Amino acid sequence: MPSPDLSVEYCGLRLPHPIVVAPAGITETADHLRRCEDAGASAAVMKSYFEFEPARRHATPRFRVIRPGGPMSARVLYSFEQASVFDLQHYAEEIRRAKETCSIPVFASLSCNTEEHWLEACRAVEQAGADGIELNCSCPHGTHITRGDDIVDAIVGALGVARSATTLPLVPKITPQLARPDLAAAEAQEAGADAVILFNRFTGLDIDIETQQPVMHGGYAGYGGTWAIHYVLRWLTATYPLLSIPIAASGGVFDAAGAIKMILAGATVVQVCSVIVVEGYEAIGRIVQGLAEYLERHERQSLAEIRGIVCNRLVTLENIDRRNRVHALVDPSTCKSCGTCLRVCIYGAVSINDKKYRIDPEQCDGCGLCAELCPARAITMIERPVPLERG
């Protein structure tokens, strides 16, 4: 069987695989972009240029890992990285230098406040050789956050102005902090977007309870981590059927499994950032290798064969099987008598005999929580011979 084809079509470009590096400090300079390429990235997005000049001056410290002692899945990368340090002239020059030293596509990322500057910035990065432009109207550190602008209107407006200035592909970045981000993406497509990104980071706050002060710089910050993927997947499956343009999924991907989930939900490319920040550029290669191994294992030849297939497999609320089909069963040979199941069961189904726990199938609600929390993995959920109908 031939090796699977991981290539994708994105914004008129044929990429060898879907893993793209999102804009951040890891893509701020031509040297950083070269490191992305050397690590196996198919494309990269230059760290965002901001018209708002104070955002170009970095605050220190600007990173905090919340719950740093726990597993990666429990961590939150809390950051106030803001914009590229370059003014527009130097930003364009850095893109030009990147295009001379890198072979991968390089996208610019722009955040402007005025129509005049959108025009100037789009023209500058196109002349510098950028392969496309991300319109960053939803950055968690953007001035629109404090002004209270309607972000969807800002995205549509930026698309109109940018399209009058450039022929490059335009890709707006949608914020997750909307009631209906799927409809925002559809509006962006109607306004002329060549692709959309789901999502920018959330804006959040952490507080030191001893000093009773906001942590780090004293204000809001962006936050991300593996926890974010479930929100992205939810809206990917709602957005994919509405669009004919590609979707770049961003948020929560730390391994190949995360990237595969994004593609199953409808993503064409997957942008990664936090995993590189905390694990290094080598994470890119591990994710790409995992994608190839997944297709081989499932005997698929291309990502197109699996893209978006979960969208047609979602069960609507009214069609969910609500019968009590399963009950929990304890394996006494592996039970460690820790009492976790007894503590978490609110249905009175758990009893103890000779220091071993037993679950009454008639009392068991079938919720599955005890099986998920059992540290010895001594509990399994088994099918009932006849499902129970319970109100």
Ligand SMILES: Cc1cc2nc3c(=O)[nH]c(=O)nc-3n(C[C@H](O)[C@H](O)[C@H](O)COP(=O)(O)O)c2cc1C
Contents of the next structure:
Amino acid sequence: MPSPDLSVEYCGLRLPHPIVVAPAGITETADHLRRCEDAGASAAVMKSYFEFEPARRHATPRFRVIRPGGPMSARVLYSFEQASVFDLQHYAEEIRRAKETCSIPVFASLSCNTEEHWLEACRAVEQAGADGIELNCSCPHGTHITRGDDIVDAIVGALGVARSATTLPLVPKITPQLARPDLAAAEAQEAGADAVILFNRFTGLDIDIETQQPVMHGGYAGYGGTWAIHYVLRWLTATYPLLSIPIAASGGVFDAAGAIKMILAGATVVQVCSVIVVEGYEAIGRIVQGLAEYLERHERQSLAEIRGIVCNRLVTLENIDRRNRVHALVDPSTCKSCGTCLRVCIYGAVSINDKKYRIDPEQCDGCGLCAELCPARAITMIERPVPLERG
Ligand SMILES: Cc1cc2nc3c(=O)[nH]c(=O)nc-3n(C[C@H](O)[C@H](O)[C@H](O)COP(=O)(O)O)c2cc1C
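Given the form predicted on its own above, I would also like to look at the protein as it appears in the form predicted in complex with the named molecule.
What follows is the whole complex; the chain from before opens it.
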């Protein structure tokens, strides 16, 4: 069987695969973009340029890993890294340098507050050779969010102004902090976006309870981690059926499985950031290889064959099977008698006899929590011969 085709069409570009590096310090200079290319990225987005000048000076320290020793899934990357350190002239110069030294497409990312500056910045990055422009009105510590702007209005306004200044593809980045991000994305499409990005990071806060101070630099920060993917997947599946433009998924992808989930939910490209911040640029190659292996294993020739297929598989609230179909069963040979199942069962289904736990199938609600929490993995959920109807 020929090797699968990972290529995707995005903003008029044919990319060899969907893994794009999202904007952050890891894409701040032409040298960083070169590292993205060397590590196998199909495109990269330069760290955002901000009109708001104070944002261009980095605060220190600006990274904290919450629950650092725990598994990756429990960690939170908490950070305050606002804008590129460059002014507009230097930012455009860096794009020019990147285009001279890299062959992958390079997107600019702009965050402006005034119409004049949107115009000036779009023209500057187009002249410098950028392949597209991300419109960043969604930075968790950017001016739009901190001022409490109506983000959808800001995106639609930015699209209108930017379109009058440039013919480059325009890609607004949507904040997750909206009640209906799917409708925001649809409005962006209506306003002329060439693609949309779901999402930037959440704005949040952590507090040191001993000093009773906000941690790090003393203000709000952005936060993310592998957990964020579930939020993105949920809104991807709602957004994909509404749009005819491509969606770039961003948030919580740390491995190939994460990227595959995003594509199954409707993403055309998958932007990665935090995994590179904490594991290095090599993560890109691992994810791309995992994508190819997945398609081969599932005997698929291209990503188009799997894109968005989960959208049609979602069950509506009315159609969820709410019968009691399964019950828990303890394997006495692997049970370590720790008592976790007894503690968490709120249905009174667990009893103990000779230090071994037993679950009464009649009392068992089939919720599955004991099986998920059993440290010895001694509990399995068994299909009932006849599902129990609930009263
Ligand atoms: C340290 C850091 C800096 C970031 N800077 C930017 C930025 O300048 N512009 C932007 O649009 N997004 C920025 N982001 C958001 C990322 O591009 C990305 O959308 C987000 O982190 C979610 O993806 P991830 O879970 O792969 O990190 C930043 C994220 C981090 C962690």
